[in-house]
Amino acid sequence: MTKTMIVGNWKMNGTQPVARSLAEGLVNNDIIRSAHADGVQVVCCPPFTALSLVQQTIADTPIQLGGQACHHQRQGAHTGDVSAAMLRDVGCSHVLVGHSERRRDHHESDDQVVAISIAAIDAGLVPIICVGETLEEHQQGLTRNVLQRQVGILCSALGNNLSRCVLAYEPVWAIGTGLAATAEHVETTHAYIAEVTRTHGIVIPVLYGGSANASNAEELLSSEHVNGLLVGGASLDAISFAGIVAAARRKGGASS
């Protein structure tokens, strides 16, 4: 299993100009393109338009690529959706899903993220799976009930499928706030994350996602149960999102 996973998600951010110009930052920074020699996965997710010129751009690179969100049926009439076998089709490896943004503006439920998590796992994707708690929940203090029964749910309707995924906690409190949670919140979280995965019988890795960036990676990744960023405004630049990878290669290099 690969030490270090790094996945840039750019959102609903740039036309195809701008898609061409930043994949071909990433692949022109010998950081990011030779991150893997220090077990470093990277992965960005553009928009839909702009999937196929990514992947044209990464081809024949370590990057991969990766989609945003995927509906949970194969075809069919869905206007303005997008399958998992299409992501696939268009060199996808990994696919977003439950993102905060998708639970909040798409209504996407606990059940509905199972169902998509197992598309994508039938059409050969890994999905990249989100959870986390409101500020709300987290005011209240109930971060640890709302991952019980997110990761729950998942662990119970996936059972040993979900090894094949990968986890992202990101306190939705966090993230384009500019506000990182503290260092022993992100620990005390992904290891109670683990713990509830391991009483499945499941050893999955997790990400931390919210607002990660350059000068907070590499504490962020000291956590022994932090196998990773999902990262977001800092991924629409490469030198910053270069910043991260270097973290995540220093993290690696001293773990091998």
Contents of the next structure:
Amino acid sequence: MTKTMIVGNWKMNGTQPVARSLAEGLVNNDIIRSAHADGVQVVCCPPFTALSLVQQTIADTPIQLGGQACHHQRQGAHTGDVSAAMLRDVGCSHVLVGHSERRRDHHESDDQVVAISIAAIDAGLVPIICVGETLEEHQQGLTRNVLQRQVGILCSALGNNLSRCVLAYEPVWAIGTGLAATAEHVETTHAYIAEVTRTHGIVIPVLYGGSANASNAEELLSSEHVNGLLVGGASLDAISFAGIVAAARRKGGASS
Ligand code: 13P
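Okay, that was the form predicted alone. Show me the form predicted together with 1,3-dihydroxyacetonephosphate next.
Full assembly next; the chain just shown is listed first.
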């Protein structure tokens, strides 16, 4: 059964006590803990400093762990960075790659996104690669051009390895604004992404991210081309996150 994925990106939130209590909230929530029964895969991505303790808390549950970023080199003189192997070592199965906040704050380029994805795959992680247009590009009607470029580069550079990744369409204008993209925009854009990858012979799950919450999750997930959600703000509260997971469970593992 193809899975619907719900990924919580905690971003730069959560000292150890906060992270522990959030992780306990996830583990103790029946909807989240048994989500796999309906083909829903749940991944949480805490900040680096909380990975270890969250791993200990979610151990023995189907909830999986992801890093929020990693370096493309295996090791060496890269102060402040962590490698894909380090994430694997601490129990991660996934890593976010090329999030727009990384592209903005750390100037991660399309080429670096490719290199990081390769490093992640080599280390045994599933990269969740983020793409999406800025507000300015959206207003200029350039959404498809941006996605053609971002997804096209991934297809050409990664080839069949891209099928070992997950894509996340995160329109930058919808992130943290409370203004999620409309279901219609999501449907047409995800269909376009599927068209781009298909021309390269690649089939890959595509998540949507940007102000997803318990109230709009069902509608956002209604498109056959939406294989799950990448959730920021609403993943910081176990009850809100459970509401999103519940919507995914209603969709079940039926996504393409
Ligand atoms: P919000 O859900 O807070 O808009 O964040 C989305 C996001 O960036 C997830 O990676």
